Amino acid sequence: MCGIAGYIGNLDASSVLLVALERLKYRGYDSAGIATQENGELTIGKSAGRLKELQDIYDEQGSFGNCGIAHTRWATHGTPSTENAHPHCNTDQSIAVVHNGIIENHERLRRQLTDQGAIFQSQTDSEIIPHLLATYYDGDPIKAVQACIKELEGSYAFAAIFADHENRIIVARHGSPLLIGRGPHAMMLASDIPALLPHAHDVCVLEEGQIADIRNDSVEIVDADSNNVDPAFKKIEINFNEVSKGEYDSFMAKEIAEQPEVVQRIIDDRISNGALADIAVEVDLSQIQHVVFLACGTSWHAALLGKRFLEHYARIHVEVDISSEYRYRNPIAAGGTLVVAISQSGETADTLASLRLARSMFMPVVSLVNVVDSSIARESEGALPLLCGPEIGVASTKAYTGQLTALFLFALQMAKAKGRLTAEQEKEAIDSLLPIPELVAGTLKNAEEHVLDAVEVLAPANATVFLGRGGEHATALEGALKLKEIAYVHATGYPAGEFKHGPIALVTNQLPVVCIAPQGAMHDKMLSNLEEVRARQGRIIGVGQSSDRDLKNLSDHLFPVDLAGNELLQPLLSILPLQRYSYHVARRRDCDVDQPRNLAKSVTVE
């Protein structure tokens, strides 16, 4: 959620450690902040609100050293104001922290150092630990972290600098995710890989409860028992204009438009010569009799056709749980059973949490993640890459048709492995694939008229009803998660069997309805919703293919969408053009698309 940034090398610190925050602040952020070290002073630049405030205060104030440490926050304890942001200081303000994570004891703590006379800025939970690591802090930086990381309870990922040490940052992690990067002239550090470019051309993740001794030519790891690692840098892979917005306006327009280009790379990655290519996971899926899907937000909803995939061609019993409630279950840990974890960061925390849950009780997972190097990927049996290249807009858009295809290409996988899919059969499943990329291009093209002519009429709506039946309940409940998230509207999905079992009764002339009937088995069943609508004066949005008749002659617009030539498939296209109705809405109403207030891309605290 949080951002952390870090920077030694021979540029102004403060120039380059702006930039690195303003690409990280996809992961959500009330307030930001800079420290700067230079001639055995530390200097502080912080403001609430946008970074072009803290950009204001480095153009007044100038530059100061060549080291220094950033952070964007998404407020947990206190209010977003300047003196919550961090950096966070000690009392003589000689060393500086930014931290991401929460630190559970921190009230026992605060009421511990003030009474030793430490004195308090903040309410925040992350200013414990300047001043706790004063307290143990005798000139050497390294004993001073470890002693303190042995006081604190619950996630972090902390970088510390101090005013007498120059050119020298000391982090720490637990429990969140933290990468360092090396380039010919610099030392970085950050919470994902994009803060690192340009200046960082390989990266090394840090592991758990590992600290490491960043200095500008150098890095020295310790692990939880005081053990040197060797760091191991790889290079990376993402360039810059995968992280920049190009010829659009919003990363949210890019990535929905970049959708053909992503099922086509997961396609030809994971089919070879027309059949199912070999997968990279240490389970023996003849094996598995039962599957648990773990999953938040829009995950859980590509997890809930997942479990249609699986059940359909593998004929195995299949669970889909919210990773927020499996984790505080006690959940039955049966033979034969598979957990599949899914996560477009890899890092979120309660799906994380779950994991470990699982591998405690002896069940082997594999994930989904976008990120393969994320803590969720290293913590799996094996993990199978989405391919989406980086997705900074916070409404997920391209992971979410991602994880669609590799789930299908997933139970295929699961289907053989268990003899329950003949050769016919997967030819004729992957057959059904290959047109979906060009399916996906054409349906974006032709619904973006239709949509903007629905949007010049209802956008100013203040709640919206989502309805599907089968497969499409998932795109029901993702069509309402992006109309919240980005526009504010107060939306909600609902299985269409269950309208007149309650939400029936929101439906007046003035709300909108957005009913998805493509062409198919439930396709009868879906009119006679939409009928039930029109008959209480709802403003109906009908999404299906343009040729369907009784579908447009029932909707007030319709949101022309290409017919799968397997129904299964048929949520990868039905879901775009209410991508695109979402943005669109959330233009109109002057909301920032790729920031939407209070929300974060990579949900990293519980």
Ligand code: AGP
Given for the second form:
Amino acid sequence: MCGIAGYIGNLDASSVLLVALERLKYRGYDSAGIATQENGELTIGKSAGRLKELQDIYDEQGSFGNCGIAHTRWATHGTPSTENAHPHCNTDQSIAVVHNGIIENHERLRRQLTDQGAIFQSQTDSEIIPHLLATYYDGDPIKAVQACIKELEGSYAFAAIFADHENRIIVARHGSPLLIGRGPHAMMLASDIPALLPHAHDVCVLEEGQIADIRNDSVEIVDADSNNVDPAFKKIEINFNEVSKGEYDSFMAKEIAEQPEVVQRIIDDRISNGALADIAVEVDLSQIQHVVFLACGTSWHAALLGKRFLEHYARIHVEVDISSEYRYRNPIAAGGTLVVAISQSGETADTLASLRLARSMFMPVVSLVNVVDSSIARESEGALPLLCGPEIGVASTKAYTGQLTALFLFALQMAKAKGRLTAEQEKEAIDSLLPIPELVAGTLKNAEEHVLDAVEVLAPANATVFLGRGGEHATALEGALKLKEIAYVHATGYPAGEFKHGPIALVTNQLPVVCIAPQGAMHDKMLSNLEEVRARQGRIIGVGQSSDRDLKNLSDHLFPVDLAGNELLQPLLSILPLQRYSYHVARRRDCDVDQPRNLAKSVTVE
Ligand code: AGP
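Form predicted on its own done, so how does the form predicted together with the named molecule look?
Below: every chain and molecule of the assembly, starting with the one above.
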């Protein structure tokens, strides 16, 4: 949950690295720091708080050298403070290290190193690494790193620079992502591709257990057995605009607005000439009897809808599991089971660990990921790319609607592979999906003024309940998560039928209750739930069609959503005004919508 970067080139390293950190701060932003190397010395600058504090330090102290490493932190061990900010150094400050991951045996190593005379400056687990490197360093940095990682338990992607090695960065990875970038005038490293731009044009993914020796115009890689590995560079496909806000005031606003084109892009990729295109997975879907979805957070909400799609079209049993539960539950490996890991980042530690557990039990795994070179993608039998483009805002929006689109098409694929989807049914299902991009755009446009009216009145509420039935239960959960994570409002999503079994005691005339009640099988049941809330003076936000007079009469505010021709796809539209509602409430409450407190975009720790 941190971001690391490194640079060797013809420019001032600290200036390049400050920009790289800006691109990585969605991974954590409690504190940040840079170490540069020049003339046999290391210079360290670091600060708690926002990146601007670090920028101010470099504006004042200037910079030293064309080689450096940098870090932006999401605190795991030790409070967010300057002392705990990376880079960390050994006692005589001849080695500097930035680290992403968790060193699980740090306490024993800290005691051992302290007994050997190491003087620790921080409370972090990461500071172990430079001190341990120092105990093995005899002038050869690669040998020191090889010896050091033999003692580390846990996850790491770290970069180290040595005062007496000019323009050289040594990196190692185990369990956390690390990319190496190459450009005409620079070599770089980073936790994620956006931080490599624009200096690097090619990227190489460092694999598990590998160590790389990066110099100003080359890189040498060795594997865990010290065998040389040819770096597999490939062209970086992401362009600079995809990782900038453009005319938007936040990445979240931009990514919400991108949803029509994201849905369209996935449709275009998975449908050709009006029929399903084949998907490249190394699994015979016709033999699958049972699917287990593994995911966290928003991706888990998408999985709840994936279950509905699959059970409707393919008529197979589907389980949806939260990754952090699955991995510790000693699950059953039933024959004919396919595990599907859903992850925007492709680096979520709990989902990666669950995927590894499933594979160790000989269950095939397919993943649905947005970051194609991610660990989850690489460790699956097949990865279905989400094609959403980089999602920088911590709150997942376009990835969610992208996941729903991809899961709908995956369900059709599965049904077709099992001979349970006639050509007519396939056409009908595809025809119901084709209008969705336009309906997404229309709903975003039409709902905005109604959302703003509600925000005007309800933004100060410190609690909110979201109710939905059927597929809209997932919408209720997702709408609540958005409001929690970016506006810090105590928001809860419930299946509406459950509300009377206790939670309805929460209702007062101060409590906004969002009732997701589009036309469809559950509509009238939802109106009954609205009546129950209304009878207790709850403040009702209805989500449904603007033509629905009953809903309008029962609601204090109505968020209009277009009607999806296929009820299964309605949640793709129902979530849209709730994304905008959470965005505006957060803005009204002066919250940072792109970097909410305590969070990071990629949860690469347990
Ligand atoms: C979503 O808004 C949150 N940022 C979070 O719940 C996220 O969905 C979760 O951490 C899973 O991330 P992943 O999709 O990258 O695995």
